[in-house]
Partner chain sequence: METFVQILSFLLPVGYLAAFVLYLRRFLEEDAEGPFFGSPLLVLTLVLHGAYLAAMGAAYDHIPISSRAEFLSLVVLCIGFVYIFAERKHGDPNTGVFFLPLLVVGQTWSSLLMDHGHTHPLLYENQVYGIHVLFTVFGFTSLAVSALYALMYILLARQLKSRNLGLIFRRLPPLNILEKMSRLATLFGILFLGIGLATGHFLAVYVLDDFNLLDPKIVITYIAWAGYALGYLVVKLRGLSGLRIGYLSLGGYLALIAAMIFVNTFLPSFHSFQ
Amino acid sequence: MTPSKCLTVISFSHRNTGLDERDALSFERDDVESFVDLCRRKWSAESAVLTTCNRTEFYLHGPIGGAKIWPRLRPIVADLRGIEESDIPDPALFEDEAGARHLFRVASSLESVALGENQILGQIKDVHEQILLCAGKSPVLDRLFRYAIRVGKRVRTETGLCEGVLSISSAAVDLAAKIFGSFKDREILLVGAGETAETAAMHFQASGASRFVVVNRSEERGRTLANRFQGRFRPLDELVDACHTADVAVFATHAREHLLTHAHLKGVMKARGYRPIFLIDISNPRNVDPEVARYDSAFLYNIDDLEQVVTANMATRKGEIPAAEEIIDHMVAEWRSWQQSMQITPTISTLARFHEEIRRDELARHGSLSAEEQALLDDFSKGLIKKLLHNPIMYLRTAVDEDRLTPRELDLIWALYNLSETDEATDED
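In the form predicted alone, what is the structure of this chain alone?
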């Protein structure tokens, strides 16, 4: 046994891997369980797998790490996913402190496609739960992911990194909320039944909306979308009538002409008693006549307006990166201190056992002494060993407290005293 083990992170993400490759590497729960079991049996290593739509990452803590472990893992990953080894690209590798920093950055969403998104923290919590549920203990990865969750929470509560919206659809919901406050009992009209309209509906539903009407040229697609959100379907020729009761209307079609004109809205506003209507035109070309905005109670936003909101929010989030990095630096220091304290505990106990064995062996050589002489020699030898161990132990503890202990120093102590032999002998006992 050696005193030091290595933390290794093997990362495939949107930064270094194509979408098709990420899809092929995506682990199912059974794959994760098989992977963790193999790593424990083959290398006595703790392991965990983080899989999202944008990344698959392997976290390992064991006696083999870095560039040495990946060639051994590659065939296992290929076999579990049913792909050829040659189809797996080269990963990004992070070791020890760099590995912890990488996970903390992931948890903070600094490594996400959408800076400041919140979903990744929930996915990291899921991995931590899997670590706790897997057979066998994983104390180092347990602590690492606990720290990562703490980092993610602090970044979200102590900085503005995750404030503001970063998609066109969510920007539309955000603007509508400023006008209506709550979407409870508000009617959301979706003009179009494609992916954009569906995404917008999901954002509105997540913000409290429950009343949906879908207007679409194709009845089949329109009804499918309406049914998904427990809404009603109306054909395209009933669009103007549908605007009579809608509070928010989202236009997302491929129509080449204006579906809602200034003339249409004149009758709509009269029928509504001039109640406000929020019009979101994210079609290209535009489906709503820009002249509609002349009505005081008609709030019209097109894709350019919403992109400005997204751009402004992105600039604000980028300004929060230094604050997030400061939190990460603090937690990396905590992680380093904890790791070092964990490393010196077995070193100190094994060093003490090494000296105790020598002391007892020497006492056994003087078995002919009287009981009184044996007692004096026993007390003397204990005091001597205590003094001999004082400086090395104090050095280790102080080095940890001052954050300057290196794995090389620990390895040197084990090599000088051949502590591996002492540790193995204890395991056999």
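Now show the form predicted in complex with the partner chain, given that the preceding structure was the form predicted alone.
Partners and other molecules have been left off, which leaves just the chain.
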């Protein structure tokens, strides 16, 4: 019987390695090409490498698999990355169905540091594109990564695993977007010039904001931050005036008192024609009087509110894990079915070859017949073989489709017809 090939996944991720180790193992594009080429030449194996900041994983499909392949790969990896073999930690190994399941979990972001993140699916698509560049040479990994991309898409569209944001600043931007839509012409007021204000500004800038005003007690620090975002600086005593034109105001100072009170906002709201203002108070103690939220158009969120939003989003995502796993189970079953259909393909072709050889031998024994008689006999024998093979082949295909074909049944067919001999004879040819 043709030696079976197996899928092996060798994984170095945040679960089993440190950041330095992952950095050392991170593959560049050239490393990947050399690695794929080596695997093909040495072991006739299909291979792919997934490298992100949180993982480097080797996907191999070939005759040598599982724990046997890693000792042979270790020196190659060490050589490509220019590190000592002993510096490479022990990887997590997954074989066959477990390997496919692992990739599907990675694609769904269940294995990510931030549950529900979207970047990983794009990185898996990149690996798939690399596989496609060597078209026809990696049919199994091509199929495996196609399945993984399907899993990633389904999990993102059919479950809430990727809903909501998971950082305070992102939550603030998300909420502001629900009030103003685009930030294109919106003014973002940063009260304070520390790290928190800067992080918030970066998130707003990444979401399209370009008009920043920095209000700070220290002019030097305020101007530095304002310059970084091509914004304007205003001294702290102009805070209330600055609120007249601002759409979003982020308070992140160490002031011990309320910088914006209910009385302040009364004048502010009138001056701005009661346009909405989103007040984000991420300072401790609070800089904005909670009473300002009584104004219809003033939306006030403090650090606790934003943390609640993040916690709720995380809870929603965690609650969606079973739904995501259900999709993964379904796709693993599809993968298994496809793998089994691939396993019976050699059986069917060897069975057909076996019968064809018998037919040719028998025809050869009647070489003395006329050309017309030989043509008749040829047609007759072809039809007969076709009919004889119909039921066994249909049985095999149906059994695979219905996921009930056992290895014992497959072995029995090979033994009944002594197909191993036919297979070896063909290999020798």
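Numbering follows the first chain given and starts at 1. Basically, rigid core = biggest C-alpha set you can superpose within 1.5 Å across the two forms. Quantities reported herein were computed from a predicted structural model and do not represent experimental measurements.
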item: Trp338: Cα shift of 2 Å or greater between the two forms (core-aligned); value: no
